[in-house]
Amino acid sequence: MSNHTGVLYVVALPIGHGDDLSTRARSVLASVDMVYAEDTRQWQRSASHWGLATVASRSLHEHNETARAQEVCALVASGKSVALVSDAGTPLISDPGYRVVAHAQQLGLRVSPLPGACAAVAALSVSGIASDQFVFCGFAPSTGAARRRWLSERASWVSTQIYYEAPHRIVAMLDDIVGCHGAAREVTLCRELTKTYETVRRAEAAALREWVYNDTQQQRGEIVLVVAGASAQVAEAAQWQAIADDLAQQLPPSHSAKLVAKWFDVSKREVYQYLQR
């Protein structure tokens, strides 16, 4: 690490809740020389209410990050602290500022950490659904086969799995959540946390989607779903019926159910009508 004095800090924003800034994130925004946000406009708004509104900043989104990474780093170099925010949450968290820090590491620049709200944690803590191994997945593919085919190589994944999801996509992510990962998977919606319609709410996926669907007023605002991971059971099949799909393009299924029924202690009949079907 170089011994100048400037320095790099990524700052957590609250989710919702004004309030949820910490102090020590409310004394390092006011004392850098600049701030790069996600949206200055919202930046504006957000820093009026915390009295930071003579704070110097400028925008840094997913457009114009590869050129601001530069920028960012010149200022750091030249002895500037500089603050990183996202509009809301962990900056990098499905959100810009990855190239910025990979930069600023690469130039053995100092980057430092301003930890606070995020949404995907904030969900999990509340979710009822397992903590101690989780995956964040960020947002699915927008499109219905595309999401449907990246749903489904996670739907054996035995951690538990987080989510975000646009308001207007919902409905069908919990549809194609049902299909691949199964009608009875336990799901928790969480749903504006922190803000005056917070919802969170556990159920069978099936269940899920049905209350998301009559209920148009969970079809609003930001959203994250939280999935149980997969049973010990399900995670197996699906790895020794990948073993034999790969076995049944090269030998007879009978040879095939033969030696997957050796590896994993199923039954050859099983692996066999799998694969017949």
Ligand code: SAM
Given for the second form:
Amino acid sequence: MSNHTGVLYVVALPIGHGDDLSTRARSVLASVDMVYAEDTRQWQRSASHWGLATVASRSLHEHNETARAQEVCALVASGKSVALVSDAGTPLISDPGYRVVAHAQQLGLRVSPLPGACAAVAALSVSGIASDQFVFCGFAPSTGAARRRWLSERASWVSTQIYYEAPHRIVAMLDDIVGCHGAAREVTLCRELTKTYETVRRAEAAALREWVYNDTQQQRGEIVLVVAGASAQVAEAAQWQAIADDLAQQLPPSHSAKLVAKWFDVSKREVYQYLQR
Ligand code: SAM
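The structure above corresponds to the form predicted on its own; please provide the structure of the form predicted in complex with S-adenosylmethionine (SAM).
What follows is the entire complex, opening with the chain shown before.
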């Protein structure tokens, strides 16, 4: 099907500061036959800034992505070069594009990245929180109960976690982080990165929550939270508690506690008390 000359470029755009567009990204965007943008009006504004206003563009957003995937791939298969961009940052990262890329790969088309800004990586790079192992978690569910369940599942993960959050939910999110990860968990709030009101603040979860709550300025703009991973102690406790819960479905508490205490570095009494609770 493919004549192998067409390329689907996945192009990262800046996350705030227009000058962060790479020279190569600009020249590829100037040369492609079509840009597929999440929001064409937003793209036109950015394109004018970079002198790219004449490049043809079409929309590709979460509501038309499946249909557009066929169209994009047909263009690439016919030898055209196409760029995929989102409003800001790297496409596919909490943004549309996954279906298009997956479809292009299935068809054996060439897909090439133009790397650049990504709010998650920018935040991690200035967070002061361990960066050797991290998990990008995107947006938490927006309602309280679902968000707390989502956070609880992550409370024992040892890797650093990166969350995107909307400004109007930031206080509620920090409340739930305190509740699920504990008041002392280290969190860095990264707000408006590369923009005028850029803010980076690292503190224990409860202190950060108070600071954000008392300063409404911090409840505005675009926000990433970088959350330290659980300590080895917390992670191990979560492990033995899960096993104790399972065993207690089948065995009496004292028997379950004895088995768990044998496998983990925890006393039979502590497990027993946990099961009683
Ligand atoms: N694709 C983008 C990327 O590569 O980061 C993310 C798009 S997602 C729809 C938008 C979210 O990214 C925002 O709600 C915020 O959490 C984060 N974000 C984007 N730009 C940011 C910035 N300049 N400062 C802090 N967070 C930002």
